Amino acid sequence: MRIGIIGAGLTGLAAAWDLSQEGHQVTIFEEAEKAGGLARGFTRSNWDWWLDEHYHHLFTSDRAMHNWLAELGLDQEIVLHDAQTKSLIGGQKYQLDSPLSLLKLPMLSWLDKLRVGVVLAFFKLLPTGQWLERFQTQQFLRLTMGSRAYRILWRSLMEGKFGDWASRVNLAWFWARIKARTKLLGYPEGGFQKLVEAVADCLTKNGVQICLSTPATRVYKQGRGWQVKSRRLAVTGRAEFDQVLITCSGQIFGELVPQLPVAYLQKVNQLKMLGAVTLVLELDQPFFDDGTYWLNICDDKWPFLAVVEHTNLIDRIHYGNRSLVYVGNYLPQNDARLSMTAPQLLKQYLPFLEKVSPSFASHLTNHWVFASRFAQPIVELNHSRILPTMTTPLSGLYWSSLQHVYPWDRGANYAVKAGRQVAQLIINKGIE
């Protein structure tokens, strides 16, 4: 079959490559000059590896990224790092990794921190969470690990995160934020976008076809077919394929499909995306003087989540031995710092950076924004019964977003589990 897919994420790539792993012909087509989706980097004359846009990295338990990269021969690119975690709180640091750090904490009782223990103990167990669905994660965690515990170890980042959404996530999205997580830290050769770059070059020696700068504009059927419009195909400006695979958000989903049937498009349009904007700071000194790489914020008043510093994770010889940080945030799509430049956002974040890194401005070298209208879903009580299945209502056309990695959180991994998955239903349906 001849075999349409549009994006060039990592959820486009695990599909295509399985496709054409059964022989059918597929072309991709990104709208970016670069494939990678929110996994792409940039680089600099000066760096020998790329530094992703928003941060990334992965953990020992994302089996699906092993497995699909052992496939294409790069599992090897993958290495491990012991990083170290810390949260801020009340104004100081403290290492929050692992049961040992959490026993060490101050301003927990000890029946405090047993039931938070025993809590995360038993999401860390048990096998699958989609059933905690049901239930609201702010709810469950005030009744179980007590008000104070909520109050100090989870207030400030879930509301900070979702905002007006807090009070609405369900249970199924803490158990696998929980459980997925590991100390270990994974982190590609090179850095994503050079894992990405040899993804692609599996594909196109596999006969995939990928045509970057090059956004499709309108997918609809004619005839027993599917056409696929861009104003960067030559002569008519469309190609034809059997079936087309749309890998975007639901909202760009929408609107580039407008044969499909208004019921299936109001189901859609009920999913909710947060946005995210990273500010990359490179400094010609570390911004921790600890070694801490990631510092999540528990304090709702600050203007941002966490503050990432990569050069505590990858050696920062590989970047003409500068520190590089991450400053992150997601926001709702309305909010005017998706929009903001480099120095507007550095310059509300300021007074906060300096709390934590008093003369880090004196040792800045330069920093970069970088924006996604639609990074986070927001996962409401019994998000499955209102998911669409990647299966849509017209005969040929699927549909794989960073909504169908629930109950799973956001990240690499999933991505490429949604990509097998979808690649798998098509395949399916062609044996039928």
Ligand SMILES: Cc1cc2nc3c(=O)[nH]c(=O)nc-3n(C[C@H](O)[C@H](O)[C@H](O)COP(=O)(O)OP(=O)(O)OC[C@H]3O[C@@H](n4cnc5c(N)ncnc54)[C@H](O)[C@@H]3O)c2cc1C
The other form holds:
Amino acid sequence: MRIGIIGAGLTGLAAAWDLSQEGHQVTIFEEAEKAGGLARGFTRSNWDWWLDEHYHHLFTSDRAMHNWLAELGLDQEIVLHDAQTKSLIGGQKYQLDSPLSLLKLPMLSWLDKLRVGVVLAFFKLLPTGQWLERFQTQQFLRLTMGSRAYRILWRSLMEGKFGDWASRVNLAWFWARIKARTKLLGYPEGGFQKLVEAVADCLTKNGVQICLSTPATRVYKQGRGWQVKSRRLAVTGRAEFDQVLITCSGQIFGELVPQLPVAYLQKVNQLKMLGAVTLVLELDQPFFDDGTYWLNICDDKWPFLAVVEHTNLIDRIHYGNRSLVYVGNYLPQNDARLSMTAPQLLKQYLPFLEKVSPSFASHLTNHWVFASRFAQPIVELNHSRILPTMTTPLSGLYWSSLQHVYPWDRGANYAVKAGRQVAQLIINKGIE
Ligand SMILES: Cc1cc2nc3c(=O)[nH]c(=O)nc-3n(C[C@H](O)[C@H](O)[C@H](O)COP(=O)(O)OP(=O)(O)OC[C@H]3O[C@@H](n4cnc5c(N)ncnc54)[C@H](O)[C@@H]3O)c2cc1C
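Okay, that's the form predicted alone, but what's the structure of the form predicted in complex with the named molecule?
Full complex below, order starting with the chain above.
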């Protein structure tokens, strides 16, 4: 079969691998200059590794990714690191990544700690969590951990991330976050972009054609086949396929395929997403003085959610001996900060960053900003009832995206899993 895939993120790449392994003729259309989607990276002339535009790491529980890379012969590229995760509470940093560190937290009573520990252990041990979607995260955590522990540990993270939707996020989302988390973190040698390039090489060897800088503008059925339109396609501006897989967010999916039935489109449009904006700082000295990799900001007055010093996970030697720090935030899709320049964003963040690292600004050598409007699905109560399946009402058209990894939270591992799942559906169904 001739199969067109829209999007060269990890979902599209993973699907392309399985489809090409089965001997299908696969073409990927990607609007960006590089493959990788949200896991894309950039580099500089004096760096020998890529840096992800948005902070990334893997967990040891990310089995779909590890298995896939093993099949591609790329599993040796992932190296495990032990990194320090801390939380900023009341202006102080506290390590909060193990039961022992929880016990040391001074502002919680022993009873609070016991309740928090029991609830987290329950989620860790629970094998499946989708049934939890009938409960609200906030309500459940307040009730089980106690309102003080909830307020100190989780409220600002929930509200900072989900804003007005925080009270509607379902408990399956929280379960998935706790379940997947591991202390050891994996990171590909050379950065995620290097890994993506290695995957793209494997695909090309399998005969997959990857068309970069080629945005699809329309996908429509004509006769028994599917047409993908892009002004970057030579001669006719379109290409014909037997099946098409779209891996973009729901909004883009809806815009690309005008033939989607109205009732189905309404379902797609009900799915909500947050955008993400990441400020990247390059410094000639470390930002944190204690080797912290990840700092959660548990204070809702701060304009960002996390500060991540990448070079406390990966040696700065790979980046021209500079320290690299991400300042991350999730925002509603219409928020003006998603289109701010790096200097504008830094101006807003500066007084807060100085509270953690008072003289960092005098060591700043460069800064960049990366924004994505489609970064984090918002999963409300009983989300599975509104989530459309990967098969669509139009035969030969499939949709697999960040949304389809539910009840897991968005993640590179789950993108690979979703990509392989939809490839299997396409293979099993064949041409109708
Ligand atoms: C801030 C942030 C931090 C993250 N941290 C982690 C982490 O630590 N660990 C982890 O595992 N995951 C992390 N993730 C999530 C991970 O990056 C994603 O889950 C994964 O990359 C999603 O892959 P995807 O292919 O499903 O979607 P995407 O990566 O969004 O891919 C979709 C692709 O479609 C392309 N496209 C869109 N429209 C068109 C069009 N019209 N024509 C052609 N192409 C088009 C896009 O350019 C993109 O390349 C993070 C994400 C963000 C935003």
